[in-house]
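One chain follows as structure tokens, the form predicted alone.
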Amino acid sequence: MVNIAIATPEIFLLCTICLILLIDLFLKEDCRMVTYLLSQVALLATALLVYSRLGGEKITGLNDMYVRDDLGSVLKISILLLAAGVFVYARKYLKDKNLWKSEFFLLALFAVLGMMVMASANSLLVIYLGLELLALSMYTLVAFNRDDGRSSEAAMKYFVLGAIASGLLLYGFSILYGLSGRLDIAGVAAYVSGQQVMTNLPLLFALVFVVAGIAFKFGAVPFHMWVPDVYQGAPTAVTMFLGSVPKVAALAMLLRVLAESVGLANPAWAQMLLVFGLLSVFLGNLIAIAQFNLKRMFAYSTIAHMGFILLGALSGSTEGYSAALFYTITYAMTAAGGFAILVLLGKEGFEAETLDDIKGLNERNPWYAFIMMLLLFSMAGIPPTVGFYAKLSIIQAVMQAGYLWPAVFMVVMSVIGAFYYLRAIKMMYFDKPDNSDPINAELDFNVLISVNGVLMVVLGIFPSALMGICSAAMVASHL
């Protein structure tokens, strides 16, 4: 069965980002503001488009290799929302360093819809094509400044790890295929399910490179070593996009590939996502203790984050999806407020990145200083913040699952990590500034970022909501 229409949103945003196109190649360029506002149009409809469709049966399309489920529409609106936060954020920047072209909203709208092709993918063969959207466009962003040596060097690092990664991917998915005959997700797991994969060996090299694949694109130890480059190369904008919205993308191809198609509670996959977990958060918060630049230290800090939620997922059941999925919709939520800062902190000429950058904040901008710190305290896990709740929930899942030493490392890695936070906050409330000159943005930057510093309190004094969307999303996706 074809049924074309389970694409629309997909579809409408295609078509509205090939009319963005032709309507910029007949704009001046002091009219940049027009592409920008067409974009967030663009996203914001898509996400009503999504929201209309919530609620329904798990439907399948396209000969069955492409589904709506309420999973699929809860990552999509997710994507979609954080996207045009991220263009709010990006605008100052983008400004203040002469990158005001409307290539970086084209490229970032390109990724959003590779990223909803992943989230609705019901075929290993879509998976790939979303993720290959995804990832050539994240290179070009990446590369985005040409005039900077550092965003080139990053950018080619990405590309040649990142095809390498996906070479992994491709070749897993292959001998999926060879074996089960089938590349619907439905099909391969009917397959895997009769087997024993410990004693199959194509199936069990299948494994290694799929989880190696998927490892790559969260940033998981031992595939992390572009992280920390590419987050401090790239320009901050396109840095804060790619440390927030893929992530959610990342959690939609785990989901679809491992939990849908074999069950990630399977021996097999749950030792090798363990060790890559545990590693994760064992060695992301150790590294980034060491880092004074700030975008290195988010960086690091994502790759320990990447392992709380790779570890949720581990214990296969729903309360671990779901935790999985609350933890990244609101860690990507947080790292796009830190990102926003630094952005704030920038101006033309000078890029903030290290740790002296914000040094007595609260003296330049105390509102500012205040929402930074509860950015920190939500990525930290100190409570009322959303980030405790979240890191909570995904230890109670490891405890629930058998996992009793892997959860109480993972707290005790927790309170290790919480000192190089905690440091960024004693050196913008108790040291001198470097620079006095007052910081300012625009009303739509000043609205979104005091939401989102509230939210962090929000969320972390009543998370039902989110997390109730989160649960009731898996349950209705039967996962």
The other form holds:
Amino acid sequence: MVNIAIATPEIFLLCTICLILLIDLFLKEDCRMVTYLLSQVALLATALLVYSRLGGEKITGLNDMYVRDDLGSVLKISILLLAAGVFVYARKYLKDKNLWKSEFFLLALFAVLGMMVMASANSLLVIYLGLELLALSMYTLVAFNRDDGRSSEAAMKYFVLGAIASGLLLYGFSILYGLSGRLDIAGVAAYVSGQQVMTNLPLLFALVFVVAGIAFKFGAVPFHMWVPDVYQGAPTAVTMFLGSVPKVAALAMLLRVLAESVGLANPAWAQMLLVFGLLSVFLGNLIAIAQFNLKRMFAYSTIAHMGFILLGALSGSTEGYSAALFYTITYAMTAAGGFAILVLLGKEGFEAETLDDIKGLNERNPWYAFIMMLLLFSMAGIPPTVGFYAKLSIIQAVMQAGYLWPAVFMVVMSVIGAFYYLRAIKMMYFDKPDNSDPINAELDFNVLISVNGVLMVVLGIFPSALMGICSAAMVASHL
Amino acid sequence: MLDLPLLSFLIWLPIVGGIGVLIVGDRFGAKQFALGIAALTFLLSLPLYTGFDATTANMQFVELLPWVETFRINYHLGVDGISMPLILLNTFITVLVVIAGWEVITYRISQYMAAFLIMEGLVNGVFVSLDAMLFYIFFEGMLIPLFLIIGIWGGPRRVYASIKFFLYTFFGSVFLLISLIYLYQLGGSFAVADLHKQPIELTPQILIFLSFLLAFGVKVPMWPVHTWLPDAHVEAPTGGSVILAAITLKVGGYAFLRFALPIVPDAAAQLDWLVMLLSLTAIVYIGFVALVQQDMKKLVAYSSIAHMGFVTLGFFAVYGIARYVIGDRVAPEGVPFDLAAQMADGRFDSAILAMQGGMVQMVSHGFISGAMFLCIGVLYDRMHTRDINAYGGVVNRMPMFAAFYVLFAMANTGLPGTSGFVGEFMVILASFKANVWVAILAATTLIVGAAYTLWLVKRVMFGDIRNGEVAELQDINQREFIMLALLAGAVLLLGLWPQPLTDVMEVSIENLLMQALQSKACVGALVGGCL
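Could I have the structure of this protein in the form predicted in complex with the partner chain, to go alongside the form predicted alone above?
Now the full complex is given, and it begins with the chain already shown.
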């Protein structure tokens, strides 16, 4: 069955990107704003398209390669809105750093397209296609500031390691294909359902490769080596994009591959995720303490957060998956906001990236300091911020799956994690500023960062709606 | 009047008011605005007392709204005789704290006032929550304003103290979180009333009890997890010290009553010796530690730990008392709690006395420690040192202040007629029925406590004027007089006539005690693990 209509949003986005590419050719240097605005319109219009198709049954099409379900739609809407938000934040950075080029937006749009494909993939091969579209765009974006040696180095590392991970993933897929003779998710699932998972060595072998590939995309220990270097080396605007939006796509991949296709092999891959998750929570939080560079600190804290997401997903239950989705969406918002504050503090020829740069922020601008404090408390998981509910639902799912001691380990590590968030807050509130230059931002930036910060508390006090959306999406997709 | 959601007002009025103060900023009257909000909140809390029905142990002023459906968390508020006095204490002390910061805080005034108001709302939330997760959210959220108060307006080592404070308490409370989630999975509810009825096997009970002990013990604080308190007190601004000593320590004690005793009674009965041991260590050993302090604030901080030892001692002495009645520490499974038999013996009354003593001690300590810290603040504002050796002969220059100071010091040693006497006396009296040696050891505090407090008074107040700075001291002004007079009134009133306080809590404590003395370890199939 072809039913090309189910891919309308993706097709629309692709056409718009091509159109923007063309228009951009004829724009003068000082009209880049048009490209930016068109990109925003493209993202929002696509989000509307996806939204208009929300609800309703799960439909597959394009020869069963593609699926439209609520899970995919929720993931896509989050990806699109997060990307639109990141664009607003990035604009200031790009202008400040003399990187105001249309390539940033176009590459990011291609990455978004790749992520949407991943979110809607119904075949292992389509997942891989989407992943590569995302990854190739990201490699280029990381190297975006071509005069900066660190940026190029980061891109090189990211590319080499990313290529290896893609290879691992593809190899795992190929073994699954060899075993089941199928590439579509339902076909693989049908194969797995007839197997004794724990004794089927080839299947376990395939799972190891698939899980390793996914863990790499998450940046989970022991596949985390690229994260700090790439976060630090990439221009902050790119780090912001990389640190927020693709996390949703990584979860999409995890849900489509591990949960939907080899979901019945949960006892096997849950053990791998348990090890990766606990190691990530442990190392991420511990090493983050030693970081003085905020971008690196956020990188290690991301590793710890990804550990939480993996641990949430390992329970294999609807609660666990929806907890992971809730965690991912809220974390992506928090991370985008955190990097936005870094963007805010930077200025022409100066990159704000160490703890010293946020010193005394409360005296320079109490409102931004307050927002940053909310974001950091949310990352630390202190109520009444939304991070608390994210952690609560993950821990609840982990305990429900019978992992009491891992849950204890997780909360103890989050106490250790609280230390470096507190240290950042201490820098902002308890120390005197090194410089007292005024901090300027345009209206759209100010409005968005305020909304972003306040959302941390609003969602923390009223988490029901978003939690409801997450679990409804899981139920609609029979996860 | 009864239709008003009074408890919600008590939580949200200070929080919204605090945000309002932040928005108003330092330009126009942040202080006046904050004082208005604090006073209004105090007035709003008075109907809790006047409208309180002391004849029932049921929750009153109840509000119930569904909140987070996914986890069946409800916005469930209510007060009983245990929480109500603590709310009044909180709203009263907050008014004083706002006054105390009036002239002293010179920078970022609106943030300072806002932090205390938000703190007040969150602490009220802790005391009125009848949903465990709601309680946890307030319990944790409370850390944020206090962390900022210590860190921004504190002394030289404020960063160390604030982060230590935060991490200690956070470390304790994550175990509380795990326990609550465990209980939720057992019974499918976070409602405190459901948790009280939830049967739990003995082994999980003991683990839950230990995590409660860690979470609440850090807050109280109990020896040996008390070390954050002296640091936090020394570095905090006067207002922060007052709130810490008078209010946040009470949260720990209150939580023992609301969670530990009724939810895991069997474990509490098994491990009561541990808590008693820690409490006695706090009372005796920390008392001696206080004796050698050179810093006035540190001295009062250690004496706070010693006094809070009485609170936990009183709460857990009930198992020792009850043991003599029924041959075991709690009523065995299948045998309903026999109130009449216990009443006849008079032991039940002793158990009530012990628990009531702990509660009175909490309220009284709130007034006394608050007053002590305010007095130290008064001296510090003038001399900018807390070193005892820098003072001497203050009475010659500040006679009115000295009168208050001596009164509060006497209350701190437990002089009859002051509130400090009532609680300690009740606890010591009751613990004789549990164990004579425990009572005797606890009673030594009357000597040690008198020693360190009177020695402090002697060195600071009396003797010759020590140096030129002391010679130039000015006596307290009207603002300081009002604060200290209000507290002196409270201390004396509670000391001479404690009945209004003990009456409102009597029925609630009786009910709590019956829950705490009734086993629930082996309802249903499991028999082997029964007590």
